[in-house]
Amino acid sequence: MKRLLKISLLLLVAFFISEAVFAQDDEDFDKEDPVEELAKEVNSLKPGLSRFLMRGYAHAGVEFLQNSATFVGGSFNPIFLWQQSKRLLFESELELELTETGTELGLDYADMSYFLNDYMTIRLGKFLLPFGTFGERLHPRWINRLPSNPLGFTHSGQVGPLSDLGVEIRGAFHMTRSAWINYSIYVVNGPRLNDGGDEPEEGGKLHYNNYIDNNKAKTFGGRIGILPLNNSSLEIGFSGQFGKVGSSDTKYEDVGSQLYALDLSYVTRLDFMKSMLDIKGQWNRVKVDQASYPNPEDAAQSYSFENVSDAYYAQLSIKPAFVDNSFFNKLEFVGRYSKLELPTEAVWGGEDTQITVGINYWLDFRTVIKFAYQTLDSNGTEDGHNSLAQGDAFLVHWSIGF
């Protein structure tokens, strides 16, 4: 009898509990289990949840060049992501590409992200730096609209950095109601300034890959990024990074740089073309203070130049995406401009004008075949030596993103 008293009192609290937990109007049928939602939301906050992502990109084409025609690519870009909490991220990119000597392993980036609040992130690490747009946002195969990169923007020849290792606080927030406002202010190990002791043909570059820093100061910079229209169709950016470029314990141990640059993004729908409209630009500036260099035809002489570097870009894309044509929708017509200044009066300095056109074909939103000619007048700057072609060039590459 106990017993039975026993079983009938647990299945009368059982009763009510089932009745407390299901219990719900017509009206929320269709919603998920209410204690399924608790678990979901329980699950979420509970430390060490783990979520893995991978994603990338890949490429392959043939580039016809002045005096040759070749292959090339076989590239492999793996990023990988993994979200341990709702709060800490990490981030990773490996680059694997094939070089005249085999297959060559890089690491574009590597950093841990924690959201302090939903208008502030701040992440450690080697990470692609906000100087302008164009190497945080744009260099990846499929994203990059033209099968080169514009001059200056490439890893010879550089002009302005691509990515560095250091600590970075980023975010936005409302101007008004409808401007928007981006921001990333960041310490990183900064540039390396070659000193001509070893390279004396290379004396006043700078060299971007500093990954154990030379000297005791760090390099400051930042980007801000104004979206004016309600749309967020139009951003202006502004970016600056200031540091000691010298090695310690030598004599340029006080010499410092400052780099700027200045970069534009629009899209737009062209409703009498049936098209989209897409202009991107950048201007970057790298200033290195005065400095006297070994003279690499006279080795018991030197010499010293104004020390400043300018490299730029302009492109257009139009892509007809809603004609009725199945054909035509999937076309994109795209133009550059871009040049690279350096110092005339260095021994690597010179002048190089690259001017490239184009035609896209987008299989799906992120698999595309591009076609593009391509013409390179250079007068001597390093980066033209070892750009895809001097001359004349017509270029065919293969780029997904998945």
The other form holds:
Amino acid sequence: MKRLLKISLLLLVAFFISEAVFAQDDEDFDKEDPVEELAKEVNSLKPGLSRFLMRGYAHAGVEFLQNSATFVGGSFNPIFLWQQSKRLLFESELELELTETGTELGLDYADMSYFLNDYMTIRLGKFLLPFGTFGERLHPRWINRLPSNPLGFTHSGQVGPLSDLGVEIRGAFHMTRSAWINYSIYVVNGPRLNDGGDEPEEGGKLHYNNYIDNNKAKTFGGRIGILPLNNSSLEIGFSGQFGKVGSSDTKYEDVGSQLYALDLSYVTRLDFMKSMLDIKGQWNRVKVDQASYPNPEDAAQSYSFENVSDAYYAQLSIKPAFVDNSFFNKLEFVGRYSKLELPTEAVWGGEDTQITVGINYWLDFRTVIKFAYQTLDSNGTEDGHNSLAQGDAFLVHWSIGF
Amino acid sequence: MKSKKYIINLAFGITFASVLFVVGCSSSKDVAVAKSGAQLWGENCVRCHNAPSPTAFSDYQWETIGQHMRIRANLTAMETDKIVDFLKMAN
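Since the one above is the form predicted on its own, can you give the form predicted in complex with the partner chain too?
Everything in the complex follows now, all chains and molecules, and the chain you saw is the first one.
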């Protein structure tokens, strides 16, 4: 009996010891190499091929106009980027803006890009048009060196399209060892002609936000950009857009339009001034085939005019970014000349000239405070085609890119 | 008459683009190979806005921004890849 007790006790002890040993073994088995563990953790954080990035920009400011001083802006533009794979990107930009009556939500672009090969991309949807460069590349508030847009490059008194709905093929390739070229060809809804039926004082104007097309004919366009210098500092672009603009089943059905743009960009380092020099310019010409429109002064009569509009600007900025003084190297000096020439015989015609000079203070590469003085010389029936500031103005804006 | 004009314009555009495309492809590679990612970043990322600092974004963010800018700035795949690799290394 005593022996049996002894054996059972021994067995019990053996059991506990073995339990403890095995447990230890289990623990040893679980405890991995810390490097491997870290690698595992890092691996678990690895994003898949679907990526989402939200960026955008915002601005606000104060504007002293001829008869008023007003705080403006408080607007922001969120940009949503969905990268679905190495080949597919969806990009979209909204614009949230305060208006006189409330808050307005706009859709600047929403399009899908698919990289067909190294030199060619297809885009579908609502995209910024490569008609010149201002609309596609330079309008965001943190990129535009001045608080206002050039004349004709805003939504009111607009000469030339900024965005549209359609399909585009774009890309780039090298032509020689130093020169390269970028290209874009697209088919879109195209602008709509205001035939003056409802608004006689607008007869002959083009409206660019033509989201539901007013005719069957599509509009074709494209741009070729040439970068002839080895360091890519200079780019010269030629754009054209052609299509019918009149509504189907009206006498304007066959009225066509020919739009052209010429753009230039030169960005280089000026070593002797320890500065960056940035020159930008664009010239837009919009030509609409001859047609007659109701005369606003006498509804029974019609009138006709040579329907050609021009808008152009040239801008120069110098940023002493490489001087040692940490205040001066954040400054930038900008000047811009801009002109709008609408058909003089049209009731909405006229000529505006705007000169803007400004000083910017850059907090970092995407945050800026802009001070600008702007003069407007308006000579037309419609006073001041620029929506932003009519007459002489002093503008202070801050802008931030995210 | 008018539609003839558009067809001519369109045909001109497409021919022009395709000729340039064919000419271009043959010489594209050696040029991009010659330049480093840092140099391509310095030359290309200042053309529209100030050159962004590499430290502003993470590797994964740079990959998406790289695609976005490849479209916006009409860059070739090779240039984009080199610039993104440089930004990922320097951030």
